[in-house]
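The chain below stands alone and is given as C-alpha cells, in the form predicted on its own.
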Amino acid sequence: MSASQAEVVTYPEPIEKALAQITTLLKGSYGLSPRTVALLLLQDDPEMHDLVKEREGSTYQTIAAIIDRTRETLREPVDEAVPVARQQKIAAIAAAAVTETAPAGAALADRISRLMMNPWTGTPLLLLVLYFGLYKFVGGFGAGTVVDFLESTVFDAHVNPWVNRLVDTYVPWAAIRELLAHDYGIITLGLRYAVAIVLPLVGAFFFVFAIIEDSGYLPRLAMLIDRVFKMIGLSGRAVIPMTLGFGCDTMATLVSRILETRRERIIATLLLALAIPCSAQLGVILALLAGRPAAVLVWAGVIALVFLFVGWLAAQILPDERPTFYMEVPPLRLPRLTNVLIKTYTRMRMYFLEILPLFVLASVLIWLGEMTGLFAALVQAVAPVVRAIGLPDQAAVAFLFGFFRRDYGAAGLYDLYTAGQFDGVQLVVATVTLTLFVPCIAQFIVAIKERGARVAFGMFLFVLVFAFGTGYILNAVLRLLGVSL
C-alpha cells in the first residue's frame, strides 16, 4: 500500500473537522504524525494531553476548546465513534481482500445470535434460560433432589444422630458437646450447611453458568441489556460483574474495576450489595420457593423492581456522562462438556475450600455467643424488626447468620421453612428481605477497599434500612390484598 493510501480511515465529519484544525495548531515534535496526536487528544489520552500542554504553551487552550466543541457536536462519544469507524474500514478491506467459506451451520448460528440480541426475541429467550437453567435445574433438581437426599437421608437420618450420640457418650464437657454437635455444632450445623445445602446448589448453578459462558451467550446478553442498563447509569459492560455476582458478590465487586467511570463502579457496587444474590443464596432461595411459581414471580418481580429503581435513583444522584459501550461478539457455539465439567469442578472446589472454614468459624462464633448470652441478646434485639415485617422471632437467627455469610443466612431460612415456620406470604417476605439484606463480611471488606470506608458504610446503612423497609411494605401489601402464595 502506498503512502497516499495509508490513511484509510475516515471518521464522522465533526471529528475530521477537529483533526484538521488541531493538526494545523501542533508545532511540537511528538514522534507521531500530527493526525495521530490529534486523535489521542480527542480520545482523552492523559499522557498526550500533558505533552501537548507542555510543548504548545498557550495554544493548548485553543486545542482544548476545539475538543470540547467536538464532543458537544457528536451524537456519540469519541471513544465509541473512533473504534466503530476503524472496524467499519477493517471490515470493508477484509471484504474486498478475503473470500470466506462459511462452515456448515454458520448461517443458522448467525440467525440465532441476532435473535438473542434483539429485544423482542432476546427477552423471551432470556426468560427461558432463567426458567430452565435456574428455576428448574438449580431450584428443582439441585434443591428438590440433591439437597433433599443429602440433608434428609444422609445428615438428618444418619450423620447428625450418630454425631450427637458419639459426642454425648465420649465428651464429658457440655460446652464442647455444644461446640461440636446439637443445634449449633460445627458438624451438625456448619458442616451440614456447607455440604448438604450450599454445595449442591452452588454446583448446580456453576454447571448452568459454565454452559452459558462456554456457548458465547454472555456477550449477547450484554448487548441485549445495554439499553436498560443505560437507564440506571451503567452500560452493557456491567453485565460481566452483575453476572459474576450470581456466583460470588465479593469477586464481582473486584471485577467492577473494568467499568470506565467511578460513578459506574459505585452504582455497580451498590446494586451488587443490594439486589444480586450470590450463587449459594440464590440456590437456597430457589429451593425454598420451588413448587410455588407465584411466589417465585413475586420474589423475582420485587428484586428486579428494586434493582431498576435503586439504580435509576443512584444515576440521578450521581450525574455524569452517559456511559459508552462496545464489545466484540465471539461466535456462538455448542458448549463442550469437558469445558463445562472442568469449570464446574474447579469453581466448586475453590468455593468449598473458601466457605468451609468460614462456616466453621460462624459456628464457633455462634457457640461463643450462646455461651456468653450475646447471641440471645442479639436475637432479642433483632426480633422486633423481624416481627414488624411479619416473620416469627426465630427468623432473627437467620438474619444474624446472614451477616456472617449470605448463604449461611439463607440456609437458616431453609431450616425454618422445613420446620413449618412460614406460610406462603412469610416465605416470600423472608426471601425478599434476605436477598436485599446487607452484604456478607467479605464483600463489605472488599467494598471498603475498592470504594473507600465512607462510601462502603453509607451503602451498608442504606441497604440495611432499605431491605427491612421493603420487607415491611411487601408484607403489608400482600396481607392487605389477601394474597395467598
Contents of the next structure:
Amino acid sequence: MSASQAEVVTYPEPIEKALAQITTLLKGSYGLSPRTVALLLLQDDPEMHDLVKEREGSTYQTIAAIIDRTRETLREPVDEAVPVARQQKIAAIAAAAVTETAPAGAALADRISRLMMNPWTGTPLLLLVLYFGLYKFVGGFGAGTVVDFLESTVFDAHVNPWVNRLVDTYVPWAAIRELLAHDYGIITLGLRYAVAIVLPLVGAFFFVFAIIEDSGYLPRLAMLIDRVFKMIGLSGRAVIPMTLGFGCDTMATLVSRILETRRERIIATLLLALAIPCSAQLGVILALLAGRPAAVLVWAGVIALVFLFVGWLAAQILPDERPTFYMEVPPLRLPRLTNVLIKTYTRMRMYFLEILPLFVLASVLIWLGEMTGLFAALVQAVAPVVRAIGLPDQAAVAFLFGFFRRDYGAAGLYDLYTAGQFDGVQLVVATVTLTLFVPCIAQFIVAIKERGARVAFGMFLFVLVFAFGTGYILNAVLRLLGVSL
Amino acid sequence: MRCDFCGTVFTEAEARPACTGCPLAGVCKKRKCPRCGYEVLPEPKWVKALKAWGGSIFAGYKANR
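What would you give as the form predicted together with the partner chain, now that the form predicted on its own is on the page?
Let's see the whole complex now, leading with the same chain.
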C-alpha cells in the first residue's frame, strides 16, 4: 500500500458506495481525481454539477439519482459527514505523529469543555448558568437592588416630583406640561423608563452575557443544543441569531441570513418574533418575577414549550431541507475582567443611544394620543382582549406600548406591578403574553426586508393571535387548578 | 478583532459588508464576523487611546532600564 493510499479518508459506508458508483460513471477530464469530483458532487458543489452536466451528457441523470439515494440513506447531511470523517482522520494522523505536552490547565479546560457539550452534563450546567446569571444576578441584583434604588429613591422621591413642580410653576400651557411631566411626560415616563428601569437591567444582562461570551461558552452551547434544534428544523448555527436575539431581536433577525436554508431562516425569524425576549424585555420580566421562583418556572416552561412546539410545527409545515452544522470549537478560557467591563460598557452605551430618542418619541406619540383622545380609544379597544386573558383594563396600556417597543411595553408592566395591579397568576399571564407578543416596529421592518412582506405579515398575525391565545389558555388552566404563584 | 463565537481573527474592513441594509447600522458600531456572522463589539476609541498611552509608557520604562 502506498503512502497516499494509506492516507485516504474513509467516509461512512453510503458515501463510499456512492463514490465508487460515481467514479466508474465519470468519463470526462476535470483536472481532479474522479474521487474528488464525486465528493464535490455529493457535497452539492454548483460549479462541479454544471461541469459534469455539460461533459457527461445523459449519464448526469444517473449520477444525480445516486446522489439523491445517498442523501436519503445517510442519517446526517453529506456536508456534515464529510468534514467529520476528515477531522477524525486528521486527529488520528496527528496523534500518531505528534507528541504534545499539554500546558498546565489545558487538560482541565478540555475536560470542562467536553462536559459543557455533553447533553447529560451540559444541560445541568446550562441551567446553573441561567439560574445564577439571569435569575439571581439580573433579576435579583439588577432589579432588586439597582432598579429599586433608581426608581424609588432617585426618580419617584426626587426627580419626578421636582420636574412636576418645576413644570407646573413655569409652564403655563397644560398640554406642554403633560408633554414634559406627569403621567406620560418625556422626562417622568420616557426618561424614567430608559434610565431607571431598562438601562440597569440590560446593563446587568450585558455583564453576564460578556462573561459567557469571553469564556468561549457560546460555541459549546451551539454544539450542546444542535440536536434539539435539528428537531425544530434548525441547526446549532442558529444559536448565533437566537443568542443575539436575547440582546436585540431586530439585529438577530438580520443575522438569521447566515443560516443555510430558506426554511431555517423563516423558522428562526418566526421564533425570534415569538419566543425570544430581547435584553430589556428579559430584564424587566425577570425583575417582575424576582422572588417568585414558581412564577419564573411557569414563565420559562411555557416559553420553552412554545419555542419547541412552534419550531417543530413550522419544521413539519415547511418543505424539508435538512440543515448542517459543523464547527471547530475555539479554546475555553477564563474571562478577563477588562474585556467583560469594556464589552458591557460598549453595549450599554450603544443601547442607550438607540433607545433614548425612541423612548422620547414614544412619550410624544402617547401625549399626542392623549390630547386627541386616540390613546383612550385604543385602550378601550384593546381592553376586552386584555380582560379575556384575566388582566385588569390598565394592562392594555402596556400592550399598546409594546407595539411601539417591546422594552417600553415591559417597562409599562413594571409600573402596573409596582402599583399593585397584579396578583401572581396575572403577573405570569401578563409576562408570558408580553414575551410572545408581536415584535417591535424595527424588528417587523427587518422581517419584511429579509423574509418578504407576505411572510412577515403572516408571522405578525400568527404571533398576535398565538400570544393572546396562549395567555387565555394559561390563565384558564392556572385558575382551574387554583394555583397561586 | 477576534470573533467571540468561532475565534476567527479579522479586520474591521473585512467585517463591514455584513452590516449592509441594517436599519440600526447608524447607531450600532458592531462588526460581523465574516466567517460565522456573529456580532463583535469594536473597542471604544478611548480604550484604544488608553492602551496606546499605557503601551508607550511601558516601552519608555523598558528602554530606560
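Numbering follows the first chain given and starts at 1. For clarity, every value in this text was computed on a predicted model and none was experimentally measured. Take the two forms, find the largest set of C-alpha atoms that superpose within 1.5 Å, and that set is the rigid core.
Chemist: Just checking, between these two forms and with the core aligned, does residue 45 shift 2 Å or more at the CA?
Modeler: After core superposition, the C-alpha of residue 45 moves 2 Å or more between these two forms.
Chemist: Relative to the superposed rigid core, does residue 449 relocate between these two forms - that is, does its Cα move 2 Å or more?
Modeler: Superposed on the core, residue 449 moves its C-alpha less than 2 Å between these two forms.
Chemist: Would you say residue 34 moves its Cα by 2 Å or more between these two forms, aligning on the core?
Modeler: Yes; that C-alpha moves by at least 2 Å between these two forms.
Chemist: Fitting the two forms on their rigid core, what distance in Å separates the Cα positions of residue 81 between these two forms?
Modeler: Core-aligned C-alpha shift comes out at 3.0 Å.
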